[in-house]
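Heads up, the chain below is alone and in the form predicted on its own; it's given as structure tokens.
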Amino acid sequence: MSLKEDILTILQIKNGDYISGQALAEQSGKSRAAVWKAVKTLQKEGYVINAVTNRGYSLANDGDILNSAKIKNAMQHDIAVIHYTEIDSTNTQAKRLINSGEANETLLVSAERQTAGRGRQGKTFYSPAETGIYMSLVVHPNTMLQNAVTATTAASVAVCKAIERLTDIKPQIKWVNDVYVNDKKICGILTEAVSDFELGIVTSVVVGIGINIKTNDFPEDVERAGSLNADIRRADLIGAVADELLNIIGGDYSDFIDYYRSHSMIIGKQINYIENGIVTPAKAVSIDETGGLVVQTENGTQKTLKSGEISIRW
């Protein structure tokens, strides 16, 4: 980590109680004076850090700024976090890192604000500053081609868990992957695998998770999107949600299968399925032992959609 970075970790872990510079500076290995500089570089980006004679730097309460250590203060997992002020997309950012070389490892990119932000189906994710988490996370499962599919359910799940350790709410998961609070969107995920054709294996997933905390002005072109509205600080949010992706990315389906079904909006429910370009009415029947949408259509046959996209007809 950086000095500024050690430092504000030193000081959220003094909960309030006032440390030295002479203090700061032994522990963090470097000047009083670097310090220092450190010090104002926070107070520059926000953080409340109270300076004293005799006494030292105390952090206030630092509200909901996001930064790496605050990130991985909040999770379980020790793994490597790098946070942006601004980038286009996250699920972009992670795949340049893993194509340089510089994601072998388990790596969450989290940003403030993204300026392109991808959804599935080519589609855009609205991602303002200060109002939502916009995250990605990198894996190296390093399995055949087909098993890698299990990562977009498995981030739904870890979603609706996060949510539910952290607030009192109860979301619920539209098929395949899209998070509804209120009959409302707060939640878009976008899995992108990449792999090595010759050994026919996934050697990576970027696991990119959007979610609305309090976005209330959304573009024209959005539809049925809301936000969480929870009293939530977003830094615990991201670590929620990277530690329960961790706690079950990679496994069998049956592992976490009964808790997406028991999530699932849309079973029972009259919808349209898209395929090929076409558009068919259905219902949704059942979701089977591997994440399969099994439905039936208005003749009477059943099938069992793997993917693609589906819609409920309010």
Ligand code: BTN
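Positions refer to the first chain, counted from 1. Because the structure is a prediction, the values reported are computed rather than measured. Rigid core: the largest C-alpha set superposing within 1.5 Å between the two forms. First, how it differs from the form predicted in complex with biotin (BTN).
- Core-superposed comparison between these two forms: the Cα of V35 travels 2 Å or more.
- After superposition on the rigid core, the Cα atom of E198 is displaced by 2 Å or more between these two forms.
- The Cα shift for V52 between these two forms, taken after rigid core superposition, is 2 angstroms or larger.
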Second form
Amino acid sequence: MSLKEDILTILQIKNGDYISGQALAEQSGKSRAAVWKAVKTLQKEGYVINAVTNRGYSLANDGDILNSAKIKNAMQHDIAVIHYTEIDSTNTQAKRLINSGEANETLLVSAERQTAGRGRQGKTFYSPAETGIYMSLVVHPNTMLQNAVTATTAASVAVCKAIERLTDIKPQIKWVNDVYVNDKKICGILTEAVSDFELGIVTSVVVGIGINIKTNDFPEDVERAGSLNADIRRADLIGAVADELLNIIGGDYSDFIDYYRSHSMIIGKQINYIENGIVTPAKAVSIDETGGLVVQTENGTQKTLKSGEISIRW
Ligand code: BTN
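I've shown you the form predicted on its own. Could you give me the structure of the form predicted in complex with biotin (BTN)?
Let us now look at the entire complex, which starts with that chain.
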């Protein structure tokens, strides 16, 4: 990081409090004159940095700027965080880092905006700057995860817990792991496994999460999309989601299945499920112990869906 970035990070962590020029110089390992010069440059770039004799420097409300230091600072778990101003897809980038051996430990990848955000079933995920969060958590089953499949259900639980921690909103889950608020989808989750073909095992799992916080100009072909519309800092939400996910991802369904059930928005509802390309109308009956969806078809037979897509007949 450059001195300018170092200073910005330190000031952001101070969250509006003052820090002396001497302390900034010591923490960045540079002279006070160099610090002063870097502060001047930042001010020219538009950052509102107050300089007060005998108190030092403070950064006025920086709005909602995202960077890896702010995300790390918002987290309890101590993991590596890589933040990009722009990337095609945090999931794609996470997989590149896995393949190049740069993601051998638990890692969080995030971005201000995605130019090719990916959804399930080959769909795109609209990912504009400033109004949402786009993050991918890389975990390794041998160290973090008993069962790669639990990650996909656990992710929706983590998102709901984080939202409930930071706001008064009560989110709901549409099986398997879409998160809804006021009957609009505000979060999509794409979980991808990276396997070692020779060993025949899943070596890494990438849990990609996108949450619309204040996005309101969705492309026309995006159905039932909405936003959280909450006044929260994006770094806090990324940190909270990552923390909640890391708390539960190594465990078992029994740790979070009751929470998942209590947030399900589909039980008792008329749905369509899609299997082998065939759309079948049914009623959603319950969620089983491992997150499977028990449905009852129109001829009265019950079956449990383990994965796949459903749509609600609104
Ligand atoms: C879906 O609802 O279809 C899943 C959407 C998943 C979007 C997230 S945003 C962060 C991560 N990177 C991606 O390209 N996709 C996921």
